[in-house]
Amino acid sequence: MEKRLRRTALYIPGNNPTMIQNAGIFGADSIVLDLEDAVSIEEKDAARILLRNALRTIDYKNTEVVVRINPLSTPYGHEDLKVIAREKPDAIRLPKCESVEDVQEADKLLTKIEENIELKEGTIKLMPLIESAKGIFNVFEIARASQRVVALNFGAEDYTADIGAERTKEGKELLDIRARILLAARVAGIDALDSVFGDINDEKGLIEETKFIKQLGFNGKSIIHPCQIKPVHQIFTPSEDEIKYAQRVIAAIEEAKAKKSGVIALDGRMIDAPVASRARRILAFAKAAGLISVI
């Protein structure tokens, strides 16, 4: 699968025509057009039609277009999927995902819709949203439940409410949970996207949390306001020094191969598989960000 940037996934309320129309100009890697939490019960049907029409008429260009439907366990989820999938979004964010069966149910519905509209099977991707104790318990199976799954998303607010934990800015109560989601994503070979940082006025807190989840290994973060895009992107985009070093690592590997040497070293240090893997990952992100043209 071609590597794409998912540093930011900006939530856009599915009942806000102005924000829906302008969603692509903010510069987020992904937009998440939201039919779930952002929309009251009274507006569910109207928001669904609004998003359907928007997907038909608005060109979001290179921005990844994701729609968060309502859970399939609710009266609205199936209709969301049936209506929205016909408009060919890049992916569906599947909320309250707790089991393999949740993913497989969505997969089957998407396969049927793709067949009806003559779209290649598997074109529309799935992004399960893990936000409950049961979802965390089953996260390894969820991550591998379908070839459509390209990312796991973490919903910290609902998760802490589900288990009765206190949600703090420090996030100590979430460390083992984030690690479990990340590990499940890596085993499945997919992306891991962190939860939102709810205080849009606390840029320092956003930066600290984003640096932390990047250190853990996450690929990106869900956000709730355009003002959060720039600081998150700055943290997740490789620096010039990182890119140059990664290029030197790959050059050393290629040189060793040309000489048929089993020993690969750079600046007096051995280059082993983890170092090479990290270098390739940095260069893949740099290319996706347009910082380099070739790897």
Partner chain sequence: MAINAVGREIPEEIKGVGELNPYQGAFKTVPTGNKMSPNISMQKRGETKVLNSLEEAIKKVGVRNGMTISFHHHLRNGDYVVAMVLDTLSNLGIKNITIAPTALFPAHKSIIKHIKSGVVTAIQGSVNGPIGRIASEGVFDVPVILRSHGGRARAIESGDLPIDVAFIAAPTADIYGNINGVKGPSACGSLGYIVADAMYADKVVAITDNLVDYPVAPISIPQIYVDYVVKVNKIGDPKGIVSGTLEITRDPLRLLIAERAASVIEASGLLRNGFSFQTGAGGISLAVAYHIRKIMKQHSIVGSFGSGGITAYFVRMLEEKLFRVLLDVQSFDIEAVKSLIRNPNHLEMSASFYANPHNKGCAVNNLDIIILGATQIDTDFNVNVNTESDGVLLHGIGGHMDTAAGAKLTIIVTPLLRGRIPIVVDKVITITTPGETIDVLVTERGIAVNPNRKDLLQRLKKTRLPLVNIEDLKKEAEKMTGKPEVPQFENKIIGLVEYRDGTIIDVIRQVRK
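Positions refer to the first chain, counted from 1. The term rigid core refers to the maximal set of C-alpha atoms that superpose within 1.5 Å between the two forms. The model shown is predicted, which means the values in this text are computed figures rather than measured ones. Compared with the form predicted in complex with its partner chain:
Assignment of C-alpha atoms to the better-fitting of two rigid parts between these two forms separates R269 from P231.
Rigid-body analysis on C-alpha atoms gives a rotation of 18° for the smaller part relative to the larger between these two forms.
Alternative state: the form predicted in complex with its partner chain, after the form predicted on its own:
Nothing else is written out below except the one chain.
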């Protein structure tokens, strides 16, 4: 199976029928149907039922469908998971995830539901949202707490509030935290997805932040408005030179395989595993951007 790209994860308010209906049309790699922050306490019950029905009837085609439930520590979290998991979303985003136990609890509940609805165990993935000091402290364990965990998400707003930092646009206060999340994700072999950029009118700021987190190594970013999709995808689109080089790398590998040669070289340089995996990643981005049709 081809690895999923998660350049953009578009948050959709969970109690808004128009946005839920149209969530899949804007071209985000993932949509995150939100039962947590986007839904007021009075409407938790309504949004849960609305999303349940949407998952039953609306065809989101190839978009990865993720639901952010309320934390399992709140009165709504368990009910959210129980109702939503039965509709087989691709993944559950777990907010305020702070410990291995948080992930394992969700994991167990999902296993039970999967058994009930005769779904293969482990089908529904988990995406812990790290947004507190404690979460950062335990992030390495969280990333490896369950086979279901396929990505770590960073929530910068809540984190800075928790730690008492000042949130700035350039985000110096978050540098080591982002690096830590990324490292935890890479150790676990999963994706790392950056926090949202809150000002939808500041495209420049969004572009700068996205360039920066891409440099760090993040796989993508959560976003709050469809207008943020294009700028983020553009940054994750490799240049022509990068694509050409990656294609040559892959061709050299294929050639060596055909010749059953052990050592692979290109332009006098050895191609080792990291070079190959980088080339594959570049081609996957190029394909998603429509620049090439096959990898």
